[in-house]
Structure formats: structure tokens, C-alpha cells
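The chain below stands alone and is given as C-alpha cells, in the form predicted alone.
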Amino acid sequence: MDDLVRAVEATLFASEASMSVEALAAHLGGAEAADVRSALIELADHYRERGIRLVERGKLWHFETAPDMAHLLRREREQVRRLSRAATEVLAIIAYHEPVSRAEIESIRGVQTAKGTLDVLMEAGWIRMAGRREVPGRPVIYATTTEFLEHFGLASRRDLPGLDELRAAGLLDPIDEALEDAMHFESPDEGDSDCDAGAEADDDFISDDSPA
């Protein structure tokens, strides 16, 4: 490995947070971004079959435990956290059509969305407020986070499965209609709704267990 590759490796190993190519280049005294990216690709290939891997999530790079080794580092018991059907639908809509306002989410689902549903997804770290739509009322718009990509093992939103893949895997139910609408939805130019509906009963499950 040349000096730049070793420097990138050392910087990421010591970093407390994921870093972008630009942040790495600046930290390394103004190295060329193209050279840093080449170094990252070389390192990712070097670590591909090792116990830790270098991965990119949402344009940020970090080391993580190889998925097949994660069980060795897991000390606490796996916990299953309940996610309501409403929250599952909302998460799917945001993931496939971000950034999106609550009014747009409600237009797709055909029902009002309780603020608590969005709060649950924000507390999980999977969605965030991404600004405001420049329309009357300036409604808040929501987008997914790097934590969302990490939890589901995605490098970017481009890796989200299509409808055919979800059907083949038997994972489409019970959010078939919401997903299909989300992937063909065109944003309405309307303000955000101020009306909350009661939270729906929890009936879907997700595992709170992701690779260390």
C-alpha cells in the first residue's frame, strides 16, 4: 500500500464517525478527492474478505464488522421491536419518494398520519427533517438517514428493492399498495396537514438487531 492508502486507513480507523471523501481529503492536507476515492476503493477491496470491512453508506465511509462475524461481538440478547403497519407504510413512502411532506404521505396512504408515527421513526433514527417545501405553508419535508441505510445494509437509496424483488421474496405484504403508490407518486403542490389521526395498532415486527 502507498502512503495515501495507509493514511486513509489510519484516519478512518481512528475516526469516531463516518467520513466523506471530501472530509478525508481535507484532513489529509488537501489531497486530491479522486486520489482519496481510489485509496478507499483499494482498501475496500483489501478488507472484502476480512473480519472487518470498509463500506460506504450515503457517501460516508467507515469500518464495520463483517456480517458473518457480528454474532461474536453481540453480548445482549436480540430484542424485537414492534413497528405498526402505519409506521411501516410511512417509512416505505419516505424511502421511495424522499423528500416528502406529511400531506404528501397522507395523499399516498389515503388516510391521515399521526404525528406519533413520524416521531417513532425519528426516534429510531431512520428518518429526519430535511427542510421545508417552498409552497404556501412551507410544510416540513422528511427524508431517510444514514442509520436507515446501515440498518438495512444499503449503500444508497439506489439499492432499495423494486416491487418484483419484494414480491419474489414474499416481503411485500402488508404494504403492497403503499409501496406501489410510493414508487409512482408525483408530489402535489399543497401545504402540510395539521390534523393528526390516532396511531394505528402495532401489528408488524422488525428486528432491532443489526451488525456491530
Contents of the next structure:
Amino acid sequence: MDDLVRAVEATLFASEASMSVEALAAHLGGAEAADVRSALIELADHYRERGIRLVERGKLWHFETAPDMAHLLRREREQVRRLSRAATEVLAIIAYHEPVSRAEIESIRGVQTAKGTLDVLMEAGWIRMAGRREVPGRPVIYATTTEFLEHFGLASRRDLPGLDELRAAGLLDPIDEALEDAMHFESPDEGDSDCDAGAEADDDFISDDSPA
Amino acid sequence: MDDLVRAVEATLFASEASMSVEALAAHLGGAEAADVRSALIELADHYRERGIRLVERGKLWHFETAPDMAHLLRREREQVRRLSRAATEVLAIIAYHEPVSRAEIESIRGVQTAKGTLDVLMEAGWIRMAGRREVPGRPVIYATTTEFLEHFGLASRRDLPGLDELRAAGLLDPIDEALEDAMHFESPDEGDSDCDAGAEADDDFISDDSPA
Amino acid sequence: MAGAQPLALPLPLPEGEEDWTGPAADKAGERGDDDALYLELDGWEGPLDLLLDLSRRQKVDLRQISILALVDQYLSYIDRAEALRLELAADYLVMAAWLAYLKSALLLPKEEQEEPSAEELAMRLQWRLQRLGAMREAAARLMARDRIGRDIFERGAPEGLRIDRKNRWHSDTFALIQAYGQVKARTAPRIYQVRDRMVMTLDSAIDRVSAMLGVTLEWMDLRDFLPPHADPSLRKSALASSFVAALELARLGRAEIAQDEIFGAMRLRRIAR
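Alternative state: the form predicted together with another copy of the chain, after the form predicted alone:
To see the whole picture, the full complex is given below, headed by that same chain.
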């Protein structure tokens, strides 16, 4: 068995967090990224049918138990945060539309979002602020994180269930406020909705990401 | 691949502690201990040459990194760092006046010396503790090492230029300290930028020495 | 809200108690005849949510629901809630008003409709319901996935990777010697010299002024007491000293001082004894 493959296997097994190809290469004393990548593919293939698997989640790799072992391993004490219906909906809207502003989320749900809802998702590490939209009011926009992909077992956002069908049906089209206005369908105004929006008051948030 | 073997593999992987055959059998819904045992042996055999091992210690089984991969768990990363001005001054004083106590160094420098500065010089291997001065408080005295001479390309301390030579080279001319400070790039994380004696918030410094 | 434009969809109101288990159970124990819908007010996440649930009850694809039927269902729900004197959030009522308007517009002949047409508004509402429905299903599918910590587990006791940073320090002889020179230069005792300046002391000014006053009984300008041809710094010092000398002589009763105006020439005269 190739030494690099063994080294990658050992490193990922020992690591407390998922690792990128680059982090692995650096840890392995500057191995070539291409070699690390092919070692990962060889390992993922080896573990395909076993009780554990090697998976990639948002460019980070880790070992995890095979899904069909869930019935044996499911823990007595609930380790997974129970989310309210509002929080699951908001999470889905962010995942399928990202990046989105709070007003856009509210436009889809037709209801204001309680302040705690976004906080809960941020605290879970599943969403993050991804800059500000360059429109009047410069609202904060939200996107999902690598932890989100990891937690829900998605290699990337493209793996979101039903993404293609929803897109084909036009249901993921950008929430076009202008169109809503033209239809006299008033959508919650960015400026109005944040009367209670503590999250928006975050002035020193630095926009690190240019909105699409 | 046998389902029991896969289940044992996943269970041991996810377990936070080593597990006995009995504990595994119980966890796996009352599998036969003998079957669990042969699954363990099959797994241990499978992992014999890999980056990880399945091992038994005092009847408890767990996965661990292969012994020849242990170096991957603790890596040393060497970083070349330039000595700060404060540390260079302290080193120079020790070299010219050795053996000297910390209080004597401070008296010569005219500023207090942060604890970290001497630590850095010790870590570099350029100074050593050379006993204690037999005066009240018995302060530790410092001297340079052979590594110091090697690093600075000196055959002996006598190679250090005398005051007359320093003067001739213009190195004793008063300098504009403000300009000097502005031009000097001291690494901020070293913690010994003790020109401002505020760094002496270092409480375990005990003034154990009366300056000469 | 009362004055809201009929065509404006109500602004969302803050959502109430969030509960994943869905609409709250009827607390009063009263159940409606057909279904419990109208007693489950607290469970809806706003009027759009209620509309979505009502349209699902039509048991057809969301693209084929009857908007007119939906409007009727919504309005009858609101009516029944009001009959039971349930407190309705304002946005449910505004939605009811909007839907009532939409219904009347839909029933009008096409040529009498304003822009945008009622059909367009209805399609828009339908599309919004579809979009919300899609997100709700997506959320459910997401939550049903095999999740880390519930269905899938990472290694329970990873050994952990540790990176120990080790510093290798670097310096050079010149820096060392230079540093020593700087310490020496900084801490070397310094001798400060103050250059001599030509000054007239107070004593010599008193002597000079009283001697000159002795010559005459006439008023004399203070400036006339200053040594002629003196360099400017000495002259300045002499002026100050002579002024103080004049004050001193006046105090001793040996001279009097007169000044006609502020900043004017100061004159001095001996007091004859």
C-alpha cells in the first residue's frame, strides 16, 4: 500500500476536523496536491462498501460512518438541535437561494422572521453573513456554511435535494423586488422590516463578499 | 463485506472509548460474542498494513494510528524569526558584561526587561544561567553560550569590538530615538517591546537584585 | 392598516410562537364540524402559510388550484374565526381584504379591469404559494437527510493533530554590536552646556539708573538709560532690568515714574531730597 495513501488515511483518521486537500498536503510536509487528491480518491473507493466512508463536504474531507449503520448507532441522547418550523424553512430558503437578505426571506415566507430564528441558525454554524447587498439600505445577506454541507451530508450546494427541478420550474429565480412592485404586490421593504432586526444593526460587519 | 463486520467497524469508529467484545455484542443488538470476536479479527487483519490499526488493549478494542505514522500526529514546524531590538540589546549587554544579573542588565539598558526577552534568548540557545551572584537575594546571572559564538561567527568574546572601536565606527553617536523607533520593525508578538515599561505588567518578575 | 391600499399585500407581522410540531391544538376543546382548521389559528406562520395549507386541501397541483375557491375558503375561515371571537392578527385581516378585492376584480368583465389585471395578480399569488410550498418541502427533505450526530458519526475519539511551532532565532553580529552602541549612547551621561548670554543684572541696572538720575532733575525717557550701541539681546535684557530698577527706585522713594498713555513712553525723574 502506497505510503502517501496510508499517511492521508492516518491523518484524516486522527484529525478532529475535516481537512482540505491543501491542508493535508501541508500537513504531510508539502506533498503534491494532485497526489493527495488521487490518494483521497483511492481511499474513498476503498471505503465505499465498508462500515465507514471517506467523504468530501464543501472541499473538506472526513471519515464518517456509513448511512445504513444509522439504526445501530443512533444515540440515545439527542445530539442534533431540534429546529422550529420557521427555522427549518428559513434555512431551506437560504440554502436554495443564497445569498439572500432577510427581506427576501420574508418575501418568500410572507411573514416577518423573528430575530431569534437567524440567530439559532448562526449559532448552529449553518449560516453566516456573506456581506451586504449593494442596494439602498445595504442589507446583510446570508449564505450557508461548510458545516451546513457537512451536517446534512452534501458534497456541495449542487447536491441539495430537488435543486435542479426547482430551478427549472423558476421557483429559485432571484426574488425580483422590482417585479413584485410592478405587480403592485408589495413586498416587505428592506428598510421597514428591520425595525426589530437586531442583526441588521451590525454596523461594523465588513462586507467580504460581493453579492452575485 | 459481512454486515456484522461493517457494524463492528462503524461502532468502534464512532465510539468515544475502547470497547470490549461483550459491549460490542450488546450494542449490536445481542450479536453472538463469538461472531463479534471473529469480526474483530477479520478487521484487525484488514487494517494490519494500513495507516490505521485495530488493536486490542486489555480486552478493549479501538482504532489508532499506525505506529510508523505517529510522527504525523505531532509535527514540528520551524519558523525563522529575527531577534527584536530589545532582545538584541539584552544579548549584547550579556555578551559585553557577562556574567550579569537581570537587574544589572536593566541598569545598563536604562529600561526594564520583560521576562519574555530572556526566555527568547534562552530558547535561541544563546544565553544560559551561569549560577547566582553571591549578594543579597542571590540573583541568577547570565552568560553567553558556545552556540552564541557560533551563530555570530565569533572565535571568542574578545572578538567583540571595544568601546573605542564602536566610537570610531560612529556607533556611539547619540541617535534620535523617536526616529529609531519609527524605523524599527519589532515583531509585535514577541511580547518584549519593553521600551515602554508597560510590558512589565509581568507580575512574576521579582526585583531580586539591587543594581550595582 | 385600515387605510392600506387594497392591492397591497399586507406587510408581514412578527411570527408567533414557533413550533415544529405544527398548528397548535385546540385549547378550548371545541372542534369544528368539517375540520379543525379555524381553531388552529396560532399554528399558522402568517396568511400566506394559511393560504398554502388551504390550497393543499384542494388536493390538486398548486399550479391548478382555483383561486376563487381559495379566496372563498380563506374568507370563510376568517369569518368563522371572527364568529368565535378569536383574536385575529391584523395581517390576516388585511389579506382577507385584499383577497376580497381580488375576488371582485376576478368577477369583473375583463375590459373593465385595471392594469395589472386580476388574472395576473391571481397568477402571482399562485406563484408565491408554489414558491413557499417548494421551500417547505425542501426544508422537510433537508431535515430528513442522514445527519451528522444523529444518523452518521464522525470518529468518536480522534487522536488530534498537533503542530508544534518551533522558533529558530536569527540575528547577526552587526545588529548585536549596533545594539550595544545604542544602549551605550542612550545611557551615557550627558553634560549640558548653556551658552553665556550678555545680560544686565538688576544690581547693575539700579546702579546705572540711579547714577544717571543723579545728573539731572528733568524727566528722562526710560530708553535713554539703556547702554547705546548694545547688541539687541543685551538691549532687551537691559530694558527689563532698567524697568525693574525704576520700579525699585520709585518704591524706595528716590524716583517718580510717569506714563502719559498706555504703551506710551515711560519717564523717570529724581525726587529731590
